[in-house]
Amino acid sequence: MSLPVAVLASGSGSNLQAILDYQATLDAPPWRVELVISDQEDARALERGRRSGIRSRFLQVAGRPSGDVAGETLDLLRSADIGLIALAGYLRLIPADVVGAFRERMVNIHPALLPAFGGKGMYGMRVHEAVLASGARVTGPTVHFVDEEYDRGPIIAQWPVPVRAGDAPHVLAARVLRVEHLLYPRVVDHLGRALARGCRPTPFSPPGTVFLADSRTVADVERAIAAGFVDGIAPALRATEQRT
């Protein structure tokens, strides 16, 4: 039997899709998408995953307290056997309850180069805007393990993406999504197939791209980042570009 994963969504749910068109192409795979889960009833995910024949449900979160929302989510997910935790988009800090019984089985994906540019109230442009605000010359998505604070989890993947002389911050936020896209369905596959196989899950690390779970300033994501970049990422991206 597959492993059951859900994907939580706050918004259009892109990278729900780009997970969902990604398991299209597998053969067999030992893990499938069977529940979509949003705080916001209109959200586009929702249709996304009707659409696709999975089960999606909408979490109402405002106004609650959040032992009443951590009963409830872990309720869905348990009634689906999820195995595997997807968030894509959403803007909700997960109840603790919630993190440790997937501890090591829910992953988030975080639009610019942790742990810099990340914690509360950074999600969505206001990521992009800082990156640019910042002067950095190098951005892109981080995969990592949720945890009971914003975007402090362990790292798991990182894919970097060049910062354009006169970006605006939605012509960067484009070009990051592209590699978003990318990157996280092979994360979700990579972890779905570790665990199907009852293995604690590992680094990912896609060819060509830099690991970065050991680094813990910003000074080390920069160093490593620069490193990868020369080593023959730069080339890898402009294809990715001329693709999209």
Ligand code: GRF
Second form
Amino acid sequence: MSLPVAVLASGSGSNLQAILDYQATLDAPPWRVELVISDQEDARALERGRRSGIRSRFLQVAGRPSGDVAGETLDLLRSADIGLIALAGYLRLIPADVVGAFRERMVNIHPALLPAFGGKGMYGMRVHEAVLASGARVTGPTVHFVDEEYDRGPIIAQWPVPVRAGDAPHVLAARVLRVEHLLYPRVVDHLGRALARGCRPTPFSPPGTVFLADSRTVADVERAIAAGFVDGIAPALRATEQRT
Ligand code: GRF
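Take the protein just shown as the form predicted on its own and give its structure as the form predicted together with the ligand.
Every chain and every other molecule in the complex is listed next, the one we just looked at coming first.
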């Protein structure tokens, strides 16, 4: 039996699509996306989910008490027997009851190297604008477990992406997003495999992440990251799994 995964998304859902595309490459996947939830009725993510034959639900969050939202969210997740949740561009704070029910079973991807450039209000282009304004030379996505605060839970994986001289925010955002599409499905895969086997995946700081020199092309960066992940990070993640 494969582990049912839920993806929560507010917008375009390109990370959802990357996860679905990755899932489609697996033989007998030990996990599968079973549910898509969005707080936006017209989210492209819902369309992507429906197109893939996945139960895809709009869940009204705006203007409702957090307790009601938590109750409905938990009902939906439990009705699909969800074992792992991936937030993919989901812009709402997850109610504490839901966090508590899915502790270390819910991850988020953020488009900067946390703990910098995160927290309430730091989403979308604002993140990349802040990175550029800081003069940082390196940025990149972070995947972390979700806790009660925005972008604060234990970090699971990060990948460095160069900031280049003269980058516009949307150019940097696109460079980071391409790396997100490589990283997130692999993290979901490794967490999904661990949880499907009854293992407890523990957070880790990836040792020896690939340094991406400024002179590399985006294609080089993608290749380096894909190779670095497969050769270095995946075994490191497996090594940190603990049997419960
Ligand atoms: C990504 O940059 C992700 O890091 C952030 O929101 C964006 C979502 O993009 N959390 P998409 O909806 O997956 O295309």
